[in-house]
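First comes one chain, alone, set out as structure tokens in the form predicted on its own.
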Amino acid sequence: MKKTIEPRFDETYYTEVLDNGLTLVIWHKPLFTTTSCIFATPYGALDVSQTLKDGTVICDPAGIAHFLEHKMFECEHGDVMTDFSEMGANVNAFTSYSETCYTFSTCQKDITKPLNLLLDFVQKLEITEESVEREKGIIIQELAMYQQMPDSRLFNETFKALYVHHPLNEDIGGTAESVRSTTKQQLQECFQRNYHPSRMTLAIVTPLEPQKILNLVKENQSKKSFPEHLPLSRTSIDEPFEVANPHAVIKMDVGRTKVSLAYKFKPLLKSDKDRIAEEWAVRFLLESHFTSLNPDYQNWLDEGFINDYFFYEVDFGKDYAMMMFANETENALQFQTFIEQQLAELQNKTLSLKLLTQLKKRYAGQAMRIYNSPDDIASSIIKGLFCKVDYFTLIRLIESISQSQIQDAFQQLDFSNYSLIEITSKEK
């Protein structure tokens, strides 16, 4: 295993790729008394269309990785959740944009049981048409209970009037049609392509020895066998610059209308650092100015151009960028004229050198301590193994950005293309 060692923050932790292609990481916490494992493909909702090496382009169903994750937990006895309890295990997944990870956790100082549980069970689809056809209506009843939270909707219905064809127009979960169409044949091909060891990793945050667990998952690995594997990529989409919907009204039972004014920018075509540290350096400017850093912030709440609910969000990803501001407002119109009031004002604000030293500091500090939860170490190291910027490069990377790095990366931005979104009341 090769370790490495990070003085700075006082951390170790091994890797290693096993023969099979398997990305093994393994953390060592030897004061901590849980031991946290992700196993992880990065493979989520984004990847409904994917590339083979020869250029063959395979289209999948909207929500087809939710479904499958769904299914990855039969087994021919009933239930894996069931056997990780016994085992004194919590065990749990989820299907993001760009990853699906199946996660435990325990206290026990003999991991072997979950553990190898853990490599079998995500290792081995069995599912019947019948359970297919079944897990059908649970994954829609989630998906119209999702429809019914207006935070929620809120997203989805931005994301849907921001993009014409990315797959971001669609619920992490798809639709009701995408998921009635889904078949058990597609979800065996997908879990044949993104669910090879080649693909995949292993991270484990743990206070017991390191050469043990890699002796134990070298030893699950060894009885199994893997067809080849072709490589693949996220097909291209060519997605027009223009929103699909510059204003949509959706009628909720809600008490208070909830609005959200949304950016639609190009994609950065940069390296994954440059983009990542662009959209820190952008995020450090909205961060100094609609927070209370900003000795205006009080006024606005004060006034009703924001209120309690106000939130930003910013995401530069690798085949989209967007950046959104909600309020609950009953005067949509009125901030957006708000907001784009603050915009043009940033476009020519310098971040000062004192308050620059000051948001560094906060998130250093809050990128540090995730070194102290076992779960969010283990999450940190799959999203940094998946975008290429671990999170010791990406504290060095937040603390290296300059304030002509900050008004370049702002400047850059073009605010032309929107979507205004108001979710409301049914009586209005």
Given for the second form:
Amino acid sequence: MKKTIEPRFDETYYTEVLDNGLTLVIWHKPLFTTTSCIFATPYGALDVSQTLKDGTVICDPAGIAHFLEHKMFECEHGDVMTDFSEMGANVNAFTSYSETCYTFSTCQKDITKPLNLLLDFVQKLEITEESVEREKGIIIQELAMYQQMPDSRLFNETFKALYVHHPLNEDIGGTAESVRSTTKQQLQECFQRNYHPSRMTLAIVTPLEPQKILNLVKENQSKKSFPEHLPLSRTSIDEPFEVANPHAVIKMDVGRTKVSLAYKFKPLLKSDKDRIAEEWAVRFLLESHFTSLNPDYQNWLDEGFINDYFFYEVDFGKDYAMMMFANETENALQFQTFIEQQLAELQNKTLSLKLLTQLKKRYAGQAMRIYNSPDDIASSIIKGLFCKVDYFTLIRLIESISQSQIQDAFQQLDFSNYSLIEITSKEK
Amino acid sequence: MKSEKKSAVVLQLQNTSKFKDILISVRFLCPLSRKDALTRSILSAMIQDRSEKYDTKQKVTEALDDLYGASILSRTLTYGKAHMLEFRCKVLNEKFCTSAHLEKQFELVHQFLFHPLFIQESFQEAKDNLVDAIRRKMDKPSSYASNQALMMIGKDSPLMETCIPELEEIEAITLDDIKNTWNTMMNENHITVQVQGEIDEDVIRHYVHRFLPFQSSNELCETEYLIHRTDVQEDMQTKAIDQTMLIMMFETGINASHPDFWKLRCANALFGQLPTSLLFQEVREKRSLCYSISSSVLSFEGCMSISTGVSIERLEETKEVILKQFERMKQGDFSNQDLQTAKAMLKDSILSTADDMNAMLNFEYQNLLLHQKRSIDDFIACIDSTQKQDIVSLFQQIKHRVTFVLKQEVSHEEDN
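Let me have the form predicted in complex with its partner chain next, following on from the form predicted on its own.
Full complex below, order starting with the chain above.
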């Protein structure tokens, strides 16, 4: 087991890749009471279509990764939630665009039982036709819940307006129709393809003795055998450069209209590290201009161009790149013009060294803060490993960003493809 | 956590090297009234927005960034019959930085609390933001439905003072109201200062004395009360939404300092708080009626609420199943194992507060409000001592009082 000490952060962690390929990270936090674990696979909502090494393409219904996450909890005697609860451990799971994570946390001084249970239930799928059918009602209600929340609806509708074929255009959970069409066999095949230990990572943040934890994991894994894993990848999407819908108006029972202006860029065909560096470079510039760091920001609020809901988002993924600005306003076109003017201004703007230094100081402090929370540490481990830029590397990468890098990154963006999305009252 | 009363304020210090930050929290407590609560909401927003020295948002941000992305937060909260305004400042421990800045952190807190900027522009912005926040809340079906249910069970009680205000009430507040409220807060409220992190307690006492020189602090005001209704109410409204919201409210007769409070917490965990609870298992897992269902206890009011979202076609079935689980609790129709599981989970949740900065401060503050000095171990002992018969007796006293339904329009499109 490799021990790493980060003296600047006063943090110590251990890593090991087991014989079956499972990556294990144990983060030692001796002063804490809580142990927080995440067992994760890099399989999320965007992996709805996968290509095997021999070129075979497998397409599943939208939302299948999320559906599978729900069904993993089932076991022959019911569901594992009850088992975890009896051990005094909180179990949960979530599916994002790029990963599915199973978590538990507990303050118990002996985590043998919950840790073994986590490893066992995530590595074994036990479902029946009947239980798959029963789950559909629950998931459809979950989708309905998010559908009626204006904020999450704004995000979903933004992606839907931007993307024609890319799976970003669907909710992480899919649609009621895709959920209804999902079969037991499809779930089993997804499990076999994506839950092999060589694809997965186990992150454990704990006050307990790391060597003892490693032994527990090794002992558990040594009793299991797994079929050979067939390499696979997310199927590349032939996504047009143009947006799916330049202007979407969604009617909801809301009192205040929410607007999003979103830009679709060509994906950055670069290494993970360079792509993330470029996203941060753009973020630096947006943060300096579209927040209170800009002296004009107060005028924008006072003159009603934006309100306190206003935010921006930038996301350069492996096979997509986008930027969005959101606000509450009854005049969407005025908001569009306002953002366009600001972006034009930014084309010729250089971030001052003073502001760059100030922002780096802020991000350095914020980076340190995640070490206050076992859950946050575990999440950052998974995120870092799956995007191949670990958290410490990310911090150093942010600290190294230069003024010219920021300017170059921004000037390369082509803002000609965009969608305007309005979530507005039914009565308008 | 050490608690001491020094001159005007209560000072609570928690010395721990567990966290990377130093957290300063100043809490102002006064009796709850609707107008004060609204005025203090606006004041809270103004306090954290700007100050005399940092008179623009840009200057505030610069000052915070200079302290390695320090965060400030001002918020308001009700504790039963009392209203609290808290100002919180979190800064990275200077041992991780190249320069010493604990003194600067206290200076910053001093500036925001003692030298707020009361100008018309900032006032209007805070009012506009509050109106927008209320609209946002009303647009969220779950928040709207919960508010309606609270208004029903809280009629003629202090709970009404905390319900979502009308826009006219906000409009009527003036800048002078804000100034007067700030004066009252600084001079007549009960004030508690909490400092947490790796600290030298003598240094902290010195800084508190120097930078937070409050002149007077009133005694603690009353907080808890018991909601008591004699009627049973049902109401239904319709909205163009995708899911029907169902809220049920119950009167428990038990609030936070009641000797049976932790028995109630065990009962609630068993009934609907946990994924292993009767409600979750019967309503979601067995019948697939919903995605989310939970019950929660209102500690300072003596209430319990259940909240879920279902399809309109299965609303009546859901109500029946919920009430059946309520009856099961009254009849003791649950196993000892179920109870042991609920207790184990509750204990774990209490233990985990020790790993959360904010939770620890809230824990100590609640002790203060309830005039008690109880430790996590004391609460664990209360949970351990809870028996099945305790739960049954307690549930037999609980009364179902309110059902509110925010119904989805049937004509609304079913999917997407």
